[in-house]
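First, one chain by itself: the form predicted on its own, in structure tokens.
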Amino acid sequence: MTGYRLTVLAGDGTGPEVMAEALRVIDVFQQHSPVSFEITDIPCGGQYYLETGEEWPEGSFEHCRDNSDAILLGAIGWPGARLPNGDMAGGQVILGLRSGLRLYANVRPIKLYPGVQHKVHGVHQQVWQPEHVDMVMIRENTEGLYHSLLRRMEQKAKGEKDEPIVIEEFPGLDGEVAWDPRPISRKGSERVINFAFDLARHRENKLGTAQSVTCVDKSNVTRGCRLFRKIFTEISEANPDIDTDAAYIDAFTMWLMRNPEDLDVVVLPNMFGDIATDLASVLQGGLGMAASANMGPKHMMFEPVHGSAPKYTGQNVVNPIAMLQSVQLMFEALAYRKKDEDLDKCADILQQAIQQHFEEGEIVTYDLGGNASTSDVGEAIANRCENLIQQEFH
């Protein structure tokens, strides 16, 4: 039996509710398959800050860094929970880990399951077919417009002194000015673009179909994006076996909605990736379906994209699929890095269970046109996983 060290950060709002369903599913795999997890639960977030004056207990960053094979995060963010400098309380959890653990690639699969209706024009209707939407968007995760905030949160998480960037004036601007630097480096661009090409090859092997890589930026205007595009071109020339394309972010948003079937792997700088991936979630049924992985050279963290959804807290109504799909990504990534065939089978089983669940289409939450509860969906997926595990391992 292979065991992995898993750190659970349930966080704020509906984070603990969807995390409960993730742990329900993980427990099924622990009971009925050859894989196991040693789970450490750490309280954190804005609500925890309001109660204790801390964003998470002392030593939490070090535990995540030194004693975790994977990290599973629910959600961070709570109304009114702000640090004295105005930053979001709980930021050092998610942003400090992204920066401090060098989780440079934010991986967001955009996949439409059969039976899932996505919301377009204000009503639920089927516009795209499942075969039209199956891509992965890779957002650079540690540089760009978020760099200063990420660095600040990393320093807080490590207990270091904040070292702000200072500039005295902006020629041509009068009065009060607020600004953020947008650094994009060669090293940071190379590693995330190489990651995109590696993922394209992995998808080719797994899906049995050729994959392309598309670079999205604003290199006709900004210098950072010019460097990003230049490096993409260099790496493309070194990988002539993979088809490539490139687009400016404004035109790309139109392509994304008009022709999603043309996209396989997409790589973007930080802020553009943050915006475009939320837009892309419309293609798969909304943010309740949107999972993500934060990947670095040694560490990995997995989380749903939807945030803490404070207005739904305690109502047991939010869609847990993004959280469960994040568990599937965790299984898959750990299996790939650790060369664990059993865990890879578990990843496929969870993926199959989610797909079968939507093919039947009876137990879905409000955001997909149903009235099932969070726990209804989690229980249904867990039961389906148990049946599939029995077929695979027994």
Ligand code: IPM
Given for the second form:
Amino acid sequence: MTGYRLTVLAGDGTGPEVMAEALRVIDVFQQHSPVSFEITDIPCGGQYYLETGEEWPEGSFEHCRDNSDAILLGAIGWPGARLPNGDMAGGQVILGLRSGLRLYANVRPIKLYPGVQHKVHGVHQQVWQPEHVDMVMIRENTEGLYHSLLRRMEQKAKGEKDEPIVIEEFPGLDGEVAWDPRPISRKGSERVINFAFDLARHRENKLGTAQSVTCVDKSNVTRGCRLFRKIFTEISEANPDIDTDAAYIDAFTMWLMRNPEDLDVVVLPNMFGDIATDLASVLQGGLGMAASANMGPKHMMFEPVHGSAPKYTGQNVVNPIAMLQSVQLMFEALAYRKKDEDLDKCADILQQAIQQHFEEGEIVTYDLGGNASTSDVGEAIANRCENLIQQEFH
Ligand code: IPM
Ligand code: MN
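Switch over from the form predicted on its own to the form predicted together with this ligand, please.
Below is the entire complex, every chain and molecule, led by the chain shown above.
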């Protein structure tokens, strides 16, 4: 059997270190289960740009678009690596793909595993238990405040010319002004909000508990958010079986920390989703635990939410779980789209391996209070997967 075509973009800093663990785990599934992958590794990122003057080799975008069933991304971003126009070098990879492949839903699960401590410190240190934290944030991924940057990156990725930077006087303001438009469209909002409702229904089946969808915006102030909220209300009315709620982003951040048990699926415009998911990671043990899936109509890309963590580069100390959990999301999404029962079993196995790993709780990295290395954790998960595969498939 020819396998799934998997494109690997390890990228900057600690990206390659966590990616090595992802590949180690994927290899165990290739060796011992019926699933297989054809892997293409593409060098890319800010460091690659500093070395070569390119963010990735020519034709890489087309490879991701035309020859990949799924894309795995490590991390993009390196201090000082900037394009001549000031934009981040490597942006073409992460942002160019989000926009160019129409990956409109950025799915970010926030789940606290038994055995992991959340990072809300203070007197009530252990207030949140695993049963309180199990939600998924869906961040709109192609428009809003990111729109102009995403478009610039998409054009670069396709080899088109950058639009000129328009300098104009800004009404009502004096002197130098820099501004970013924040367009929010009906189409862009409908597809991501519908995605959120579909996911709520899917989770309801999987978890056996009724799920709700919460819309987070700033519709008391901005017109874009007003449209977003209006569409949310329309879609809520068309889905009366799903409970809904809505909040302004400022109050929501408080609610998130105070009552995470109230939240299931949360849908947010791009920049709010970027900020809220870093904050929410505190509830799940930190960014080292936070995984994500970028989903579009035809393509999918998976990446840890954390960045390249430059200061830890080369030390083999960062937590690879966010990356491994992203591989788990990839197995799950590919299995679902391709109706592949074997791969679905593999997704369950990897999920179980991660869960059991924390229940035992011995081999964890510094961010979770341990002193295991990146590769110790990867190896432990890989071994656990191998045992579980033997039980499941043989
Ligand atoms: C993320 C990151 C990116 C973003 C950066 C690296 C451009 O913070 O995936 O959340 O802002 O979307
Ligand atoms: Mn972010």
